Each structure stands twice: as structure tokens, then as C-alpha cells.
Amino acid sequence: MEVQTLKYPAIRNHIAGRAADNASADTMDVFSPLTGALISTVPLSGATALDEAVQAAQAAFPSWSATPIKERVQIFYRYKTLLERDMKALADLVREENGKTYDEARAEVEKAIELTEFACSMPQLIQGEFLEVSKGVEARVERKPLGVVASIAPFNFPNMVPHWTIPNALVLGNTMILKPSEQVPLSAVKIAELLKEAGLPDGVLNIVNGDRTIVEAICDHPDITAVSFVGSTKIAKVVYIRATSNLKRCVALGGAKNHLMVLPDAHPDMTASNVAASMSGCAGQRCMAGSTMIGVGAVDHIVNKLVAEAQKIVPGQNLGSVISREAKERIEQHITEAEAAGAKVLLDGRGAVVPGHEDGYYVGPTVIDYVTPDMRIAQEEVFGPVLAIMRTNTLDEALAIENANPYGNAAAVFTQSGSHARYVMDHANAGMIGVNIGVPVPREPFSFGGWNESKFGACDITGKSSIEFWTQLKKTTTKWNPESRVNWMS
């Protein structure tokens, strides 16, 4: 029989610094989105490997939590600058495992860049609070450490998503563990070999691959503090429950359904431009992708212009493919189940074939008119390259439309009218609102973190906010003058 030969070596578990052994494991083939090769092989790791990653980390711990923290950075001053020394190179493993367009993957990588840079400005963060509370009493406040942490990823950002978590959490002096998605597994092998040619000690960051029984280890593991998760609303609901019910910090985002409000005034070209962009950038797979249009009073010369722009979005040019042969037939009923409840497709994307790339896993832009809320496109995540649009009469029922759905990831309102804007920036219930922006991604400082079934848990995930989340508070209270009055505070 023939042994098929793969594009990248099979992939292996990273735990104190070098690549573990898969003997025990079973494997599962990893396949390009874009070509629907077999590019490698990924273990599904059982309880035994973890065990392993966690005792590494422990092993690290004491060094590392004890390191200065203006010292932690520096390992993270030098691998910025490898990320950036490794632009191609990362990119290429983004398009490869995930099908995303060359340009899509760079911005991935250039957002880890920026998130890595947030970390380094972490000494100038977390100074504690000293304060002389009575004579001869000082009271004073400091952040410490977790232990050892985890970090589950999902498919559709191989880079970013790690990047949100590996350098704040170890520049604050945790160990981790990071779980990535077994469809996606090339870049955090990428990453580890990064971090350690910048000088990170073996053991502060292992990676253990696998699938669903491994997430429940994670979530199990008695030696690990806190978990953080990105992937739907069904799995982010029980992964948080796990692990909190096993007394862990868990932050634990889930999916959306994000809803762009369209009003008469707004521009036409900067609308349109941006609505598509929002529902087909990264093929629709991201939860911050605009899958609804809600067009308030006449918007049809915006509808127009807007099915042109989807119109220049070619699949193979500048669409990317979507995660999976299954991803591509879920889209597709999507489609055909609003086509048979009534409503209208402007612009059809199902059946895409890219030449040369026949066996790749593509959906065209798509355009629905006249969605109505009862229908199910209207009410679950897609997750590809479709906008489904609805009309309303008047502002309040866009907004009643948006504020009924479970999720509360994001919403947009596109106008020129100030009262308006503001008028849905108070109103709209989701924890991040966009002004003529189709996909309004706060940028670091500020935190990525939406409300509702969008995110279960205190604290977001990046951002000042994750700080919170990554660390505990260490008071003292010292006295060193015993001749000072004694009184109830001393």
C-alpha cells in the first residue's frame, strides 16, 4: 500500500519544552481547507499526556512566578520582534490549516503582535497600592499568579486566539497549558518554537492536542486554577459549567449573532463596503462577523450597492474557504432553508468551485433579502460568508429585533446622525456596539468581550480586564514601630 507523504510532519505534543512522545495517542488526519489535501496528522491526547503538560508546568512554576516581572517581558520584548522576523512564515501556516486569503492571515498575525505589545506594558499595569493606614501601620496590595492556567482555542484564528491569552497570562506569571483545535494545530507548534528561541524556560508553556476528552480534562484537572475557552455558545456553556463546578476560574466565550442597523442616512458606499466585509471576512467564520442586515425604512439604494460590493468577493481570490467539507454543507442548507421559507437570495454562493482547488471547501458570497425573525438563519450562528437581511419600519424595532437574540457579542448602527448612533450605543444590548464599523473589535488596552450567552464568566479576555482574571490580590499589613499608639486598626 501506498504511505501517503505529508506537508508537514505529524504533529506533537509540546510539554517542558520539546516535543513529546505520541506513541499512546490515537491520531486524527488534518486536512487544508483550501485544497482538501491531508496535510498531517494531530494525537488525541487522553488524561496520561495531560498530566504530564501540568506537572511540567508546576515544575516551572516557582521559577517563573518568581522572576521579576520587568525580566518576564523582556522574553516577550524578543519574541515580538521574532513574530515580525516571521510574518511569511506564520501567515502561510494561518492559510494553510485554516483557508483563510494571505492578507487575512497576516492581519491575524499582525493582531498577535499588538497583543504581545499589550503584554510588555504590563510592568506599568499592575503596580500595587501601599498606603500608611495608622501610625506606624502600612497596608499594602499586590497581584500574584494563578499556578498553572489553560487555554482551549478554536479553529478560526489559529494565531490570534492563543496570542489573547499565552502572553498576558505568563507575563503575569502563570505557567499554561494550551489546548488548540485539533482542525487547526500547525501554528501553536509555531508559536512554542517561537517562545522558546526567545528565552522562555521549558515547562512555562506546553501544548497538548486532542479533542473533546481532553477539553474535559482540562476542565477536571485538580492542579490547573483557571480556564479560558473560545468556541460556540453550546460547548462555552458546558465547559464553564465543568469547570467551575470543579472550583476554577473560567472565562468562556461563545458564538453571535450580530446585527448591522442600516438607516436611510447612512453613507452608501462606506456602508456598503463595510457590511460586506463584515459578513465575508475570514469566510464568515469569526463572532464578531455582521451576519444581519436590519435596513430601517428605505434602504434599497444601500441594499443595491451592497449586493455589488459582495459581488467583487471571489472565493479563491479574496474569499478564503471555510473550515470543513461539513461547515460547507451546514452553510449551504442555511441558504437553501430561507430560499424555501421565502426569502430572497440577491446573491448565491452555494456550489462554489475554485479552479485548480476543486477538492477545496468554498462558499460564495451570499445575500438574503427579506429575512424574517421566525426563520432560521435569522436565529443560529452560520458562521460562512452570508448576510441575511431584515426590515424594519422604525429604529426601536431594529433594536427590539437585535436586543431579542440570546447572543450579545456585538451590533452596529450605520448613520449620520449623532442622535441616532447614540441613541443605539445606549439601547443595544451587546458588549460591543460599532458606529459605521462593521466589526468593532476594541483594540488593546481595551478588552475583547461580548454579554449574554456570548460570554460566560467575570472579566474579559484581553485587555486590561484579563489582568483581573489572571491574577489574585495579596494583601499585607506590616507594623515595625512599637512605640506607636495601638489602636482598633493596629
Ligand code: NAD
Second form
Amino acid sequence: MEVQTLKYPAIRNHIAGRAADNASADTMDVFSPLTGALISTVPLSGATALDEAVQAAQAAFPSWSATPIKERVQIFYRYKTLLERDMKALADLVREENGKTYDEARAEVEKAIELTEFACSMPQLIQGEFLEVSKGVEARVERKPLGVVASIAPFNFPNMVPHWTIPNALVLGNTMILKPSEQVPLSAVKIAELLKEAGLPDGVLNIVNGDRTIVEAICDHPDITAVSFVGSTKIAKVVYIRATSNLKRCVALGGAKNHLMVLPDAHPDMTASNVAASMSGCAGQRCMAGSTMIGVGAVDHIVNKLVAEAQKIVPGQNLGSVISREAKERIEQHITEAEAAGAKVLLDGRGAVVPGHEDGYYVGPTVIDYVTPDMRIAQEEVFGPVLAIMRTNTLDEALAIENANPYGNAAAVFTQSGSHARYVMDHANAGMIGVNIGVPVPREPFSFGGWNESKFGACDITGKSSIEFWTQLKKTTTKWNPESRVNWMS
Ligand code: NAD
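Having seen the form predicted alone, please provide the structure of the form predicted together with this ligand.
Okay, now the whole complex, with that chain kicking things off.
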């Protein structure tokens, strides 16, 4: 039998600072979506591997949480320089396992660096409170870590999304189990290696790979105190319900359907390039992708420019692949259905093939006009480089469509009118709003998180809001004046 050599060694879990022995686990093949080639395998771990990881994280917790935060951040300062040193290798890895263009993969690592920088500012942000609350009686409030926490990641940002949680949670004194997406498990291995090189003590970060089984085990594990999840709404709901029913703290970010409202007075060139970039960046596989545009009134001049912009986006050049063959088929099916339902395909990305990479999973940029709100493409997350354009006569009609969608990650308006922009800021039903910005990600120190079915649980996942999620308050009252009277507040 022919033995196939994989480009990357079989992925192993990372437990207590070492690559674990996965010999007993089933494995799944990992393909590069750029070429369709088999590049590695990933273990589908079970409860035993999780138990080992939790034990390692528990063992590391007392010493890690007792380390002063100013010392903990020193490791992350060093780690940041290692991310910078290995930028190219990290970006190449993202590109290979996820299918992004090199520039997109690099931007993802740059964002990981920004997230790490934010975590390094934690000592400036989390100092507690102190007050003499009555004569000689003092109250103080400190932020304390939760213990062993878990972070479950999706496929679309193999490097950045783990950095949404790892630096903040660890700098704040927690120890962690990371569960990467089984579709993109390579970046996490490198993250663990670099953190070890930066001096992170063994057991503070552990990685357990797998699919549904391991996620369910995380939600059920009695020694995991908090679970963060990023992925589709369907699974976010399952994870939120299961983790919280086991009395864990949970924040679960889900899918999205983001509406870009374009008014006739919008700057035509800027709007066209922003909308095209929003729908096609990372092949449309961003929870912040503007997948739906609502043209309000006479915007044909902008739609024409937008199509011209989208035509400059070429698969295999400035457009990466989608994650899998199934994703390609699902996206193309959406386009076909919309066309059959009466929408007009202005630019058709179906059947895209990249010469030399015929087995890669590519969908070309697609623009579909005259979509109506009842069509499936207007309602479901497509997660591909596809823009569905709906038309309304008024901004209120556009907002009614935006408000009615069950998600609430992002919404944006393109206009040169301050009052129209303000109206959308006030009335859009989403957690992140853009004015003349197609991907309104609130950069650090602001926090990232949507509303409605795009996020379940209190707190956002990044920025200052994440401090609430990853810590609990300890309130201590002290009295040093034995002569003071005892009263109801003593
Ligand atoms: P997914 O929900 O399929 O998978 C996410 C994680 O859940 C993975 O680690 C996976 O192993 C696990 N999982 C899958 N099926 C499961 C099941 N039945 N039970 C328990 N766990 C299961 O999501 P994906 O396809 O990897 O990522 C794309 C989705 O993530 C999109 O919907 C996108 O909008 C969303 N996303 C949201 C945000 C956000 O900030 N709101 C950010 C990135 C991605």
C-alpha cells in the first residue's frame, strides 16, 4: 500500500506544554482549500483527552493566577515580538489551511498582534477600587480569574479568533482549553509553540482538537468554569444552552446577515469599492461581511460602479477560496435558487476555476440585483463572495428589512448626509454599525460583539467588555479600629 507523506505532520493535542499522544483517537483529514490537497490529519478527541487537558490547566492555575499581572503580561510582550518575527510563516499557514489570499492572512496575524497588545494593557485597565466606607472600615474590590476556561473557535479566522480569547483570558489569570476548528487546526499548534517560547508556563494553554463530541464534553465538564464560542448561530445556541445549563458562564457568538444601506447621495466610488470589499474579503467568509445591500431610491449609478469594482476581483489572485467543496456547492446553490426565484445575476461567480489549482474550492465574485426579502438568499447566511441587492424607496423601508432579520452583528449606511447617517445609527438593530464603512469592526480597545441571534450571553468577546467575562469580583471589607462601635453595618 502506498504511504502518503503529508505536508504537515499529523496534528497532536497540546497538553501540559507538550504534544500529546493521540494514538487512540480517530482522525479526520485536513485539506487545503486552495488546492484540494490533503495536507494533514487532526485527532477527533474524546472526554479522556479533555480530562487530561483540564487536569493540566487545573494544575497550572494556582501558580499562574498568583503570578502578578505585571509579570504575566511580560510573556505576552515577548509573544508579540515572536508573532512579528514569524509573521510570514503564520500568514502562510493561515493561507494554506483556510484559503485566504496572503494579504488577508497577514492582516489576520496583524489583528492577532493588536489583540495581544490590548492584553498587555490589562494592568492599566483592571486595577480595583478602594474606599473607606465607614470610620476605619475599608472596602476593596479586585478582579479575580475564573479558573479553567474554554474557547471554541470557527474555521474562518484560524489565527485571529483564538487571539480574541487567549491573550485576555490568560493575562487575567485564567488557564485555558482551546478547541480549534477541525477544518483549520494548524495555526493553533504554532500559537502554542510561540507562547511556550515566550515563556508561558506549561498547562496554562492546552489545545484539544475534535468536533461535536469534544465541544459537548467541554460544555459538560464540571471543572471548566466558562466557555466562549464563536461559530454559526445553530451551534452557538446549542453550546450556550448546554454550557449555561451546566451552570457555566458562556458567551456564544453566532452567524450574521449584515445589511449595507446605500443612499443616492453616497459617494459613488468610495461606496462601490467599500461594498465590493465588504462582500468579497476573505471570500465572503467573515461574520462582518456585507452580504446584503439595500439600495434606497435611485442608486443604479452606484450599482454599476460596484459591478465594475467586483469584476476586478479575480479568484486565485485577489480572491481566495472558500473552505470546502460543500461550501462551494452550497454558495452556488444559493445563487441558482435566487436566479430561479426572479433575481437578476449581474456578475456570476459560479463555476470559477483557477488554472493550476483546478481542485481548489473557488467561487467568483457574484452580484445579484432585485433580490426580495422573501428569497432564501436574503434570509440565510451565504458565507461566500456574494452580494444580494434589494431595492426600497425609503430609508424606513430599508431599516424595516434590516430590523426584521434575526441576526444583528453589523449594519452600515453609505451617505453624505449626517442626519440620514444618524437615523441609521439610532434605528439599525445590530451591535456594530458602520457609516461609510463596509466592515465596521470596532478595533481595540473597543469590544467586538453583535446582538440578537449573532450573540448569546452577556459581555462582548474582546476589548474592555471581555474583562467582565473573564473575571469575577472579590469584595473585601476590613476593619482595623477595634474601639469602633458595632452597628448594623459592622
Ligand atoms: P460552526 O458553528 O460549524 O463551528 C464552530 C465550532 O463548533 C467548531 O469548532 C466546530 O468543531 C464546532 N461544532 C460544529 N458542529 C458542532 C455541533 N453539532 N455541536 C457542537 N460543536 C460543533 O462554524 P464554522 O463553520 O466553523 O464558522 C463559520 C460560522 O461562524 C459562520 O456562521 C460565521 O458567521 C460564524 N462566525 C461568527 C463570528 C462572530 O463574531 N459572530 C466570527 C467568526 C465566525
